[in-house]
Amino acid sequence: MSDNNIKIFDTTLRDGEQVPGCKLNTEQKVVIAEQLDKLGVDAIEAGFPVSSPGDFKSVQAISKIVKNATVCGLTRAVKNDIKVAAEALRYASKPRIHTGIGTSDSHIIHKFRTNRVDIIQRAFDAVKYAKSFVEDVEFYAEDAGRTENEYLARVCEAAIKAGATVLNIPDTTGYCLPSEYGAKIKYLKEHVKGIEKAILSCHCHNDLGLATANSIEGVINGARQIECTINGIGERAGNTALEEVVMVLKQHPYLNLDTNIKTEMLYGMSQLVSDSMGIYTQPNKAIVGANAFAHSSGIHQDGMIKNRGTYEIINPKDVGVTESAIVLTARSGRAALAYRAKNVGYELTKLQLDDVYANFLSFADRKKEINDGDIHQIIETSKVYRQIISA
């Protein structure tokens, strides 16, 4: 596989499911996992097997049905966690155990109440034990975003020495600026002994709205896996949105970085996850939101009607959306009204349009959005209606 290929690690079914009220049953998880496999993700984090019998059952069921992607189970750096994950993954054709521990001083002092030397040993032992069950072991350095780089490099070296194939560098609190996160990945790429034996992975949270930017900066600086979720769902303010990073890379070919994702499935995948979890996707959500390809400003609509490229950098069909929408509101202009009127069967001259537009504005001031039925009513109640239908 080309070094320019960015692996997509989807954690919708693990980190994404940590959203309050979004618990999925095994059947729902299996349906989503099958679609993620068809979408082209490289790895599916199916759950945290030791956390509950239900999660164990889901990881096991997903392991049996996924045909192409690696199936991954999360663990803490605890022997029983790792053993249970290995059991849940035993039917997977490509199993991966994802184990790790917090590495920032905040986690070491306040969470684990230990020291840096002990954390390195725990990291080594966890990876070594996981390696006794599966070949593919991913190590996460929780709160790596706030971990001092030189110490983080030492932890990563221990994980590689123990057999880690992937090094996850999470910005767990979403604190890093893109330049800081990119510099961290670059530092590890240049200073970790044996780094050529492992893939660096970005796992960024969105607490400051920087998850996508940080992940992109990470792969620009040498990471080759992005951990993300459909719709960006996840703990607190969410995770890196799969659809965003995939389309950023696709729309910037000069980066020479690509994924295996079938982008025309993105909108349908978004809808499936939203419906299954019962979680509302904001209308202005990038790529998959209801308004992502909708235009209501008169200036924008005029440009769109003349040439789509004036206000859209993505062809909606590339992400599975049928077409752009020209939405009629009180902010719309004559060009948009004429365009929508033509779509429902009315060819208006300039003088007719002037009269109909005045009637349209009085309707639009009373309604938030004008639909096709309203257009018929607007034209039928205009002074030039008979002239229009007799043309």
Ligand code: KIV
Given for the second form:
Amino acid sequence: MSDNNIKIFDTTLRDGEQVPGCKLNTEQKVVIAEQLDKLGVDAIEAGFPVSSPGDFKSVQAISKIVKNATVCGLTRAVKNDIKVAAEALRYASKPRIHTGIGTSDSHIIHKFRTNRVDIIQRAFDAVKYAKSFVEDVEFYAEDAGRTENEYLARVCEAAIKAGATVLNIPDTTGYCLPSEYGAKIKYLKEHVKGIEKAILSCHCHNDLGLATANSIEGVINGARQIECTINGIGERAGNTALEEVVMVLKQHPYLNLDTNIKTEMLYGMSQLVSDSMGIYTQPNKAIVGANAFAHSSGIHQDGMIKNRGTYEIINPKDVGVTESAIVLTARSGRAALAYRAKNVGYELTKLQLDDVYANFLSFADRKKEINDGDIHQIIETSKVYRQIISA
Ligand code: KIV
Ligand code: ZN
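I would like to compare: after the form predicted alone, may I see the structure of the form predicted in complex with the named molecule?
Up next: the whole complex, starting with the chain shown before.
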């Protein structure tokens, strides 16, 4: 695998499932994990085993069925969490323990009521203990986004010394600007002793709508794993959306960064997660929203009909959407009406179209969206109907 391959770490079943009211049962989680494995993710964070018997059971069940991906369990830097996670991951062919601790002053002072030196020691001890169970240990520096870079580098060095294989640099509160987050990753690449023994991972929250941009800046600056969720679900404003980062990299090949994701499965995956969790995906959601490939204004529709590339940068088939939609509303022009009429069996001449279009506008003013049934009715009630059918 080249150094330019970006690992996709899916945390839909852990960070994603923290969305209030979206708890999944073990069976639902297993179905999603199987599909994620087929999608080609490199790691599946299956849960937080110590948090509840249900989470333990889910991590265990997922460990048994996943064939290709690494299966990961979250822990705090607490011995019992780590022991329980190791037990839940026992059947995984590629187990990973994800352990860590808060590193920003806010976490050190208010959450742990301790000091920086103690946090470094706890980070070291947690990774060392996790290493006694599994080879693959990921360390997270919670709130790394607001942690001073020099101190963060010392924490990372301790985690590497203890044997961490992955260093997760979460922007837990979604605070960083893309330039800041990218500079943080670059700083760690350049200043952490032993960094060649581990890969850096981006874990960006979306509180300011910057999660995707921050993750992309992270990999441009040397990170080699992105932590993300399907549809960007997660705590508060959510996590980095898997489908977005994957398609950003695919649509910008000159970045020379690729993933192992089978992109044609993205739309189906999005539907599966939103149906299972009962979370509606906003229509304008990038890549997988209902309107992501729908064109409604007359100017855009005319351009699309002449050449799809005029208004679409992604072929919908590449993400599992059958085709682009030309939506007929009162803002649509003649080109869109002629195109949709043709799709339902009417070839209109220019003069016929003028008449049918006038009828269409009065319909469209009364109805939000015109469907195929309406098109028949519009044509059948137009003055030129007789000419059209005899044509
Ligand atoms: O956002 C975060 O910091 C996390 C860690 C627990 C990895 O989810
Ligand atoms: Zn998170």
